[in-house]
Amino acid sequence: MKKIFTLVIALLFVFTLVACDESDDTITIGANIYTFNDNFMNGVVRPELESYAKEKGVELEVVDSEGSQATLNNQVDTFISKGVDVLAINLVDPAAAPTIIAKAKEADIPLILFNKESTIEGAMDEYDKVWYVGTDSAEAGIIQGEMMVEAWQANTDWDLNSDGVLDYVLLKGEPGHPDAEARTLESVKAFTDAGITVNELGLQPSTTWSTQEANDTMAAWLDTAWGGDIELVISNNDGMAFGAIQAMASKGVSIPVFGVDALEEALAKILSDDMNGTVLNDGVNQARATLDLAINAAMGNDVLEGTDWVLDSATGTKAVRVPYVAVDKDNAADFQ
């Protein structure tokens, strides 16, 4: 009986060791969202990160950097001290990429930057275990611009004074953000490339891409001497477009509005003719690509192993870029 008891204890000890080893094999990912106040990042990307992590059987901790790069720097230090296997970082300040990369390199932890791309040339070349997941920043503006040009040409009544000049206002988003800067440039450039003369009546940045801030801005624009001359509202994200729509509704006016992101609310507004178009910013696949690369990197595999993602050779084979899609009333229901 004593021998049997000893054998049982030994087997239990072995089982405990195996269980511990299996637990230790669980990949832990330290991740952040630059601010939970962002409609797109917190409403689309974060939920998909969390649900996909469960599907993949990895441990994910997502923190709110509250729009502060200093807070994010401290959060990265905490993740490193906890011994996470890989970092998935949504930069607050794209110019701060070298700081985050240096922290990851010193700790020898793989790093996936996502949604906000470094604005510092060559920063990602300093570490062989850093990659980026996001979009081609210019593509959204190009697609949005092409949609707006086509709509402007098809709706001659949009030209309120029939002078052939587009009088527009633009809700820019976060100053210095690669997406905000590229969308601003390319959306307007589409008109000039088409031979259409443009006149910018107002341009307003927003540090948080905020619906409320856009509401206040649009209301103020409508109260100016030129408020009745606005022929088009260009918004670099759907959240700000919603604010503009709210302001117009309160003033009893209707002006064509185009956004970016294809949030669920935007799709509904397009189908109800409260909004004219948007561009799908595929947050679901950005989140999935981020975790796929992070898991492979943590395991020491090629980051693309077992996936359909491809690296953008134009950026030194270090970036996965998820494509944008034009959305208007013809196809909005397809994305709901």
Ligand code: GAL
The other form holds:
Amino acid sequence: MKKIFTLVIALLFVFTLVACDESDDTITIGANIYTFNDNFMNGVVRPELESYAKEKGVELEVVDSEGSQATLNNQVDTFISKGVDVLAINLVDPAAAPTIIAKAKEADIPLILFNKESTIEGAMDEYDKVWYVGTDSAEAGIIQGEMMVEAWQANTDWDLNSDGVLDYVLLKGEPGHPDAEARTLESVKAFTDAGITVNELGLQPSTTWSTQEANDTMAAWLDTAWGGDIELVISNNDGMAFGAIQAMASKGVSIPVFGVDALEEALAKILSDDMNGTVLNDGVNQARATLDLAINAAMGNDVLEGTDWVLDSATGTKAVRVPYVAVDKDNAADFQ
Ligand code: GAL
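Could you please show the structure of the form predicted in complex with the named molecule, as a counterpart to the form predicted alone just displayed?
Next comes the full complex, this chain leading.
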């Protein structure tokens, strides 16, 4: 009897050890979103990070940096002191990349930056265990621009005063954000490249790419002396396009509007003719690539091991860039 008892205790001990060991092996990821107050990051990227982490059997904590780089710096310190295996960081300030990279390097923890690319030249070269997951920022603007040029040329009635000049307003995302800067530049450049003269009636940035701010801006523009002259609303993202659409609806006007992201609501609005086009910003695959690279890095593998992702070969930077896709009424239903 005593022997059996000893055996049972011994077995229990072994099981406990195995169980403890398994939980110790679970990869822990410390992640953030620059603000939960962002339609795309909180509505598309964060849910996918969470569900893909479950699928992969890793432990993921996602915190809200509330639009403050100082808050994010503290959150990274906390993750490091908790001993996470890898960091997945959405910068608040793209110029603060060196600060985060230095923290990760000092703690010898791999780091995946995602969605907001560093604007500091050479910052990514300072650490061999940092990678970026995002897009080619200019691509969204180029695609959006091409769609708008095509639509402008096909719909001659959009030129309200028939002067051949495009009178537009532009809702810009966060100033200094590579996506906002490149989309602003490229979307307008598509017109001038096509030989179309443009006239910018208004341009307003929004640090959090906010629907409410865009609504207020558009309402104010519509109230100006030139409000009735606006022929096109170019928006750096869908969230701000929604704000412009609300403002137009409340004033009983309808002006063509194009966004970026292909949020569910944008697809519905395109199909109901309340919006003219958007560009798919594939947040689902960006979230998956972020976690795939993070898990590999935590395990000390090649970050691409067992995945189909490729590192950017054009610039030689350690970046995975998920492609954008044009979305208009013809294909919007395919993305729902
Ligand atoms: C962009 C996206 C915007 C906003 C921004 C945040 O890629 O299109 O809607 O979410 O990221 O950094």
